[in-house]
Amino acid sequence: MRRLLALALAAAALAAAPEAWAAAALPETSMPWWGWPLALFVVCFFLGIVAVPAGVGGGVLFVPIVGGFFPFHLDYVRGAGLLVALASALSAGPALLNAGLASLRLALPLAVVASASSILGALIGFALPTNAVQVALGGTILAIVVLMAVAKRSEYPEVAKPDAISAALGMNGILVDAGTGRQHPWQVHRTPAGLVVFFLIGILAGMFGLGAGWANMPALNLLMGAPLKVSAGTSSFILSLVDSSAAWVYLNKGAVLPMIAVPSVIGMMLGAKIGAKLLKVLPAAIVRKLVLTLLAFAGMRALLKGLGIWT
């Protein structure tokens, strides 16, 4: 029912007054206002269907794609990207807490860093010229594809001795493995260094309206040392603190168009649904590499265009 109420509301707020937000998004084109929104649908659709399965967010890819093969003004574009990354993060969140495979001893502090810079970062966007951040946006992308083609995964990282933060503030637990029922104490050091590192993703989250899913779980699991499935369940919370307060400033500088979030959303997480019935059937790595391949050429468009060799 909450789904059909959320549903229908999304779909009175595009309704209303198309045109007017059609004008404010989009330059002058031969097709009509409604075919963008579809396109959007469809595309979102098929990113969410391949991001699942590959193990990264919505809006790494949303944000490049749609940033460099639509129209729309990258200041657009951004916003949809944060409300596309926090849709998938706050739809997870409640099940992997209760599952217990996200620490909020672990998640709050680096989320209380993550999020003060993440609007900063959103600051430092729409201060900069377009073209600067799209030159900006392509280079973080390529550099977020060579991070993940050569980042390692730990299961279970030998930490011998928490430090002192990490001691001070609880950032342990015990996972219990749901196939064999161990039970793995937890624990995690270097907590200086993460916060550090968190505070660079929370701009590089605000600035270029980026889910942050592919820096938090290495910055988790190989920095701090924090079990790989705890890592992934706590970038999910974080995430979702840290596309709330950046989402805030897109709002208020109204950067926000129902016409672009609203069929990216929806169409981002019915995708979603079938690539994680999928991620049991189709090989990951053949996955993994395409939407590295599909990256590295949105990432390649952003960086041309934004130097005016590629419009």
The other form holds:
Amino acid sequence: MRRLLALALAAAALAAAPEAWAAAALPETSMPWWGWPLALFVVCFFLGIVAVPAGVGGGVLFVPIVGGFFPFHLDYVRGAGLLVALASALSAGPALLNAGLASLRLALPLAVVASASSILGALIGFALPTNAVQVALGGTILAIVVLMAVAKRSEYPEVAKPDAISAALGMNGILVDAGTGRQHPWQVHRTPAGLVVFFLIGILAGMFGLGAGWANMPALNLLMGAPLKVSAGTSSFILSLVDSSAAWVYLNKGAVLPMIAVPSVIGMMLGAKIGAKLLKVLPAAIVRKLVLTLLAFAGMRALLKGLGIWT
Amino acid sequence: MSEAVRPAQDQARYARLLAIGTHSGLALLVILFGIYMLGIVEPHVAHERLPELWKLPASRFLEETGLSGGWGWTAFIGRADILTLVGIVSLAACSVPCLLAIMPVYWASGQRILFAICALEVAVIGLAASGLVGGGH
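The form predicted together with its partner chain is what I want next, because the block you gave corresponds to the form predicted on its own; please supply it.
Next comes the full complex, and the chain you just saw is listed first.
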């Protein structure tokens, strides 16, 4: 029964976006000014619920869905998307650091590179015409869907020898399995390649206002060889630094509207708390498939909107 | 708690400050937004005007509302919508004290590269915040 209720809640969550789409089609005069922030809060609340069991960051859901189906200019949606991802990453940070699931020494060198490039990405996003950004966003979202659908994960990747940079910076640690109490020492390799990848990730994060967990995770886990849980925790921590830098550019450009950003942040954070509680009862695999389908649809919408085919 | 799971000094210090910064930033954001929504303080842009303005690019929004880029918004900090930005700024800035707090740990333990990386990250966030890069007009 509890599982059924949870599934119904997840289905309602996914149905919330079409409600917003329908609302978006309504004549503008029929919606009072407070209707949009309220709809935004509700949609973000449900997105927060499904994001946790689907293993998808809120920011990556937020930008294409809200950008595609709400009447806000993409500048403010990207600004709010960054803040949604930033607030979530900041909130998770202390627990992840204390539990050893996020590693400062692993994160800091990568975060510096990605922070700098996120500023560049944000500036590129503001310099390009909105339609070009929409097309690029749509293409990126569709690529993310493919990446999320096919990317493999490795619980404890084999790293025979750390590279010189990771050894010099002490990018290693011991992960303690909470279930068994077993200790897993870990180290990383291919740091130069990781730095290049994080440079590119930063550009995408800044340009589109997306949280970049979808890219950070495989880069840390599959490329650099960090354990899966350390990759997940460190990915979130890196976001807290990268999105801080990019968020400042959006603030300076006037692209952060409190009426859009704050309901989004609050809705997503409250939803994520519910989502975390429902983690044990929601069928994560099904929710993930539904969310990826929704994301693919939103990506297609952004692409077609940018091309002027579906405006 | 075993030694292996106890967080290192840098992580523990960073986590403690981050928790304080995030919680106070979020609380501030909610309070200031409440003031804005309830109309306790007059906003710079009337609520009713927002639907016509949020369709415009950010540069046009600034022109239409008489605001300027960079830190120009601070001139209107007494208005509720602009005041809410203080909550957002506090979140965007709350990693900086954490980074500054762990730098002495790295310096004292001779980890000069990590010290320099922290300084660099603070400089990058500072550069972004300064408005020197893409600060609007």
